[in-house]
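The chain below stands alone and is given as structure tokens, in the form predicted on its own.
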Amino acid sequence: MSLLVAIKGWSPNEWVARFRVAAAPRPVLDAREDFDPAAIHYAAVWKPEPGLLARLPNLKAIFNLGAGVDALLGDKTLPDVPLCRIVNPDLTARMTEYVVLHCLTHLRQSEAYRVLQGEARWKPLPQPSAREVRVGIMGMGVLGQDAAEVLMRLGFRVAGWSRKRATMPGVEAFAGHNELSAFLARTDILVVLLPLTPETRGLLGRDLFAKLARDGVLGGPILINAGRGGLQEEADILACLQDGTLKAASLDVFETEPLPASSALWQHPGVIITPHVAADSTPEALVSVVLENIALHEREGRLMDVVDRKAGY
């Protein structure tokens, strides 16, 4: 049964390849060559052409080759077959590694010493510990979890909030609107790792950061998100960085992406930017989870990591 790889926005020649090598002697097609759609019966994508998977009348299974499919769910002649996420260990330790890094870039002020750095100055500043500090993790699925482990080892206080309640030992565990608000009022650092859905578009924005704990040692809320662009309001970001709502932001998602030149992002002193590559896996760690699941369909009838599509996730 043939397999095709249909790939924006990266480099799908690699994907393509690694893909041929792996999944030998299984057919697999490039979406950028001439194919019969009939002979297609599963999909490996990222932010294909929208309309190209319904024109494969015997398709069994689309597999998303990143952590979010909101790109996919805007297609709204997307088949009604079963769409897999990507739940990987390489992903998930690479978004921890992100999380916590930023974490400690703000607990230890390393902007700050850098400026210290090209200025030639020696000029030691107080330090807190991670004892001290409250990190708020919005998002509390696989990748949530696998972070709030890892800080909580570092020492931080570790507090997280979804939708339905999820429970993990030494976490404080916040669910649902209801209990938001108590959550961003113990908050530090925000870290979020949220699914882009109609009831997440646009949730950080003023309102939310003006929620965040006032009273924490950092000097004021920190913003991470390596969650989606389409979360957050950047004119809100901004806005709430000049007038101290929010004292920095580590963001790896934008509302456009590439994030235009002339956005004041780039320039502002209390943000740190990276393009979209928190969680930044390779072709040989995800290819070899979509044969698998694969293989489990041929063999079971049965698909893991199967995303519900009223939820978004």
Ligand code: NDP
Given for the second form:
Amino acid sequence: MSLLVAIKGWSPNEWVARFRVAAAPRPVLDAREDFDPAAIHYAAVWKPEPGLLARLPNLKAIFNLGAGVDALLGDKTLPDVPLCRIVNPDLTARMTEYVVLHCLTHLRQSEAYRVLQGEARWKPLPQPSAREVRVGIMGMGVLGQDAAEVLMRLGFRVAGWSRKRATMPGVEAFAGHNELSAFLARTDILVVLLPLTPETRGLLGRDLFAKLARDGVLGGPILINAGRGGLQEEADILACLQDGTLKAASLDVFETEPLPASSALWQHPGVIITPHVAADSTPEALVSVVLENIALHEREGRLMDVVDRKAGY
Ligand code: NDP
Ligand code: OXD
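Could you give the coordinates for the form predicted in complex with this ligand, as opposed to the form predicted on its own above?
Once more the chain from above appears, this time first in line as the rest of the complex follows.
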């Protein structure tokens, strides 16, 4: 086999170096250098140049180095070979850290205490327990289910919403558009771990926020989005924060990334922003995952974690 590594936005040098060490003596080519397109059998990619993969006549499979494949599927020239995504405990654990951190930040009012500290004010605020708070997770896949498990362990009342009903002990399961309103009506903290597909694009707007529970102990609904920025209408988020439809938001992903300095989200006191780092892909954890998948393909002709291109995730 020979493997092409094409990475934009992350640190390509680190990935290429680690692939080269781990795959030796097999050749690993760097898409930034000259290479023979006909020599490439596999490609490990993150947001490669559109059209690049179409130029590889002997390509057998593509390995997306993240969990979400929306950027790749946006390339209309993407060749019709199996496309695999990352499913890995390291990435999953990172996302669960992010989700739990932000659920607890809102539950324990860390931001409000930070402000009080700045004013040297000793002011205990009302403190509900996790058992009084209903978390609703949109997207009960690999990441959603892991986060649900840990949130339940902390005492939160957890429900999940997905296309097919996800049956998990202790989690109230909702499925499909018919059950979306009921799911939202029982949700105080909305955690979004959906993929970006034609069906989910723009879902997180005023209509949806207005259906969230208004009788919760946190004083208003909270949005946590670590799925994709294309899921959300940022103008609606700002307007809903302004009129109280939303109380606060933690956002890791944005319609445009990097989030432009002109975005009012940066300045809003109810918004916590992170720069798409909820669950980083790292070469330390993931190079071996790709190489094991290639070995499986060469040995048995099958692959793990193949994306359903029709569904878009
Ligand atoms: P999975 O494919 O395992 O899970 C996706 C979930 O979303 C499934 O439960 C699926 O339903 C559900 N879903 C998809 N479409 C719909 C729909 N139209 N209506 C209702 N539910 C839907 O993905 P992962 O859990 O591994 O990852 C989720 C997303 O997280 C990624 O696609 C990516 O966008 C994002 N991500 C963000 C990162 C970050 O750093 N911010 C890092 C990693 C991932 P069903 O179970 O019925 O198929
Ligand atoms: C991913 C991501 O999809 O980093 O893995 O966003």
